[in-house]
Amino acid sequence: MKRIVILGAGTAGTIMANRLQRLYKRQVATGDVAITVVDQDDRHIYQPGLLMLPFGMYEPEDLVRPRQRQVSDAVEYIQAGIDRVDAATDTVRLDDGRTLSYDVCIVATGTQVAPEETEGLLGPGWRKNAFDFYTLEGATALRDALRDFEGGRLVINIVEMPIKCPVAPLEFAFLADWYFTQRGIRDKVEIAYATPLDGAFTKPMASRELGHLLEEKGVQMVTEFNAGSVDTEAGILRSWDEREERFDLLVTIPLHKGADFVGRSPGLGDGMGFVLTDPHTLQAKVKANVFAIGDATNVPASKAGSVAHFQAEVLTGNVQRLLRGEALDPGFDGHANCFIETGFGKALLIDFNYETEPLPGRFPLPGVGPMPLLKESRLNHLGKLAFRWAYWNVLLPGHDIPGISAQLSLKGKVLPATLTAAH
């Protein structure tokens, strides 16, 4: 028998286990395979519900299913919490004591906000006047403190990078200025955005369209600010290097950091607790037959749902190519496309990899779209909504998505030099 174990029920172990009992179907109907999935609890959250709940356009009971539910009835599930992976003999120790051998481990954990990391921030304002909405419990106060605000300096703070889907925080100043607006209060409203980076993104074409947005839209950019500190009582927000932000409310993105296990798991990860992982096989560092996939990995490409989903499509064809002591296939790009909300019924949508930052152009059908690429559009927005459906109905699933590839198509795309000459 074959065993694959995976560690993490969220959007990458979820869409790995299901894939992979479709691709062994007849062999775990006949015992020869053997799939189980591990996680600590049974909430699976919809994670791009939490920027808009705050904003009231989710309630907490629309974001939350049973994960077991998500999971076929094929894959063994089991609830509990893992103490560390021994790459060495092949075994996951659980904190029950159980131990799991493996022939195929796969990291799918992801990733955790780690509020504790900044000095002050779990102060007396924690959840009054600084919140996070990269948690259910998070987002829900964040919710009932906006409803109560009537004006003041509103800031909105990346602790450091990487953090769970890189644009969120910028979608959270985008729906701010609606929100307010919507209130009629947002002249009662500054609203300033602090970011390590020195620009609103990390990609340069889409930085600039992205910082125009906000300059647009009344929203101080203040870049290359690393927080420190935080005095909650005063309101201040302080860098590193000294200087300071003040606020009345305070919208923090945490430091995020990889699953607690993977420390304690020789030679599994990196200091923040990602695993060390080939970018483009998605093998583990520390043994051929551990792989990682999803906001668990330590590869530099955006940690987000739709990577998590082009992840698997080259990692599934990976798990089978090690199962047959076949050479793997570095087939992962870094493909990773969003939707960014920016207000008023309208979304950018954009779509990159490891190497081509985005552009302009069509998606996903070249010349045709329907959707516009790097631009804002009432359509971006209704196809942000109905990625509520196609996550619980596609993508979990692990189906493929029709005319979407793994890897990044430039078709459609407005490349870099077309632009330089048109300028």
The other form holds:
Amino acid sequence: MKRIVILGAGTAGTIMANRLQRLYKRQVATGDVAITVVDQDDRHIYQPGLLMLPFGMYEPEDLVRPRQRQVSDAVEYIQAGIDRVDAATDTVRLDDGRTLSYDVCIVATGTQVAPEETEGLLGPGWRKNAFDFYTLEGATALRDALRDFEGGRLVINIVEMPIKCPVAPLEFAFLADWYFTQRGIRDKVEIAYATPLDGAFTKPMASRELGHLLEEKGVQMVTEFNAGSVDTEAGILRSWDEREERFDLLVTIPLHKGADFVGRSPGLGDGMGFVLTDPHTLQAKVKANVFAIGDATNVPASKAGSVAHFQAEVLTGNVQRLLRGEALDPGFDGHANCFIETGFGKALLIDFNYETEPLPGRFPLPGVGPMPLLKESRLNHLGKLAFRWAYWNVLLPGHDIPGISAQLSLKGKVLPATLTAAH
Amino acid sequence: MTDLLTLDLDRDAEGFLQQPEQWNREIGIAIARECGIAEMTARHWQVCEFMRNTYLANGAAPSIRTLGKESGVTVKELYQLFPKGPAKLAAKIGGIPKPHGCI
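Any chance you could show the form predicted together with the partner chain after that form predicted alone?
What follows is the whole complex; the chain from before opens it.
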């Protein structure tokens, strides 16, 4: 019997469990393949909703479902903490002392925020005037604080890259502008966006477009700002090179790190707990029968659900190839696809990979769309809202999305050379 | 003294070497001077070499946080050694392409 152990039942782990179960349906029924998923709790959070929750667009209970119910019944679900992966002996040790042996191990334990890594951030003002929104508790506390906010300086700060959903802090700025406008107090609120990057985003064309939008919406951009410490009582955020940003309300995107067990597993991860992973085959560097997917890896792709979805297609094939003794497919190209909420019922859509930056054009059908790329539209916003249904009903069950392939398509995109020629 | 202009180096618009194999220590010293670092101390080299070796081994440059945890130089000292942008400056002097703060 072949044992496949998946660590983590978030977006990536759930998709993998369901895809592999479908691939090996017969073998699972006959007991020739066993698929096990391990997670420390039974609370699956729809993370894109955490951006909307602070603005009252969702209630906390709208975003949570049991993890186990998103995974096929034919898959064994173990609720336990993970102590370590011992690649040398092909085993996973759980916190409760149990040991699981595997033929293939897939690490899908994502990333977690680490506010304790920034001096002073967890001080007296934590979740009073300094908030994160990447956790359900943080987003809910921030909602209450925004409701009571009557004016002052709101600072949004990314402590350090990489972060989950790298566009979410920008979306937060856009939505805050909209929210305070609707409440009729936009003129009493100053919004600043402090980022360690040298622009709004990492890729040039999108960075320009999003930078313009911030300017239009009256958001001050502070670039190359590397947060060193926070004084929540005085309301001051300081950079390592001793610049200061004064705040009445701080929305922080804390440092991100991998799951704690990665650090305890010999050879598995880097210093931040991200799994050392081949960017194209998704095989872990530690050993041939270990793979990683989603936010847990160190590959230079966005940490986003769409990426996990595209990776899953390649990884499912590679698990099968490994078990058959065949060469792996280096098929993952870094493909990411994200809606960017820009407020006032509109959104942008971007589609990119390792090599190709987000470009303007139409998606998914060339010339037809219906969705425009890198351009605000109402349809993109509706797409983002409809995504919540698709997440639970199409994405997690591990189905393909019609018309959208794992690899980036250049059809329908306007290439930089064409753009230059047109100007 | 190495004159960068007399060498046929592949550098981007901001001065980052595009081919790490073109680099040597003399070139590193010349780039440092260009960036306003008059003297490269042992501490400077410790960071630049860590940066370069990590890039050559993993294909990606370490972040400031990783530098602070693993290079043996604290984040505070990194900013004293390389004012403004330690990761970017150390990458430039170490002769590797601009780190992209991966997304």
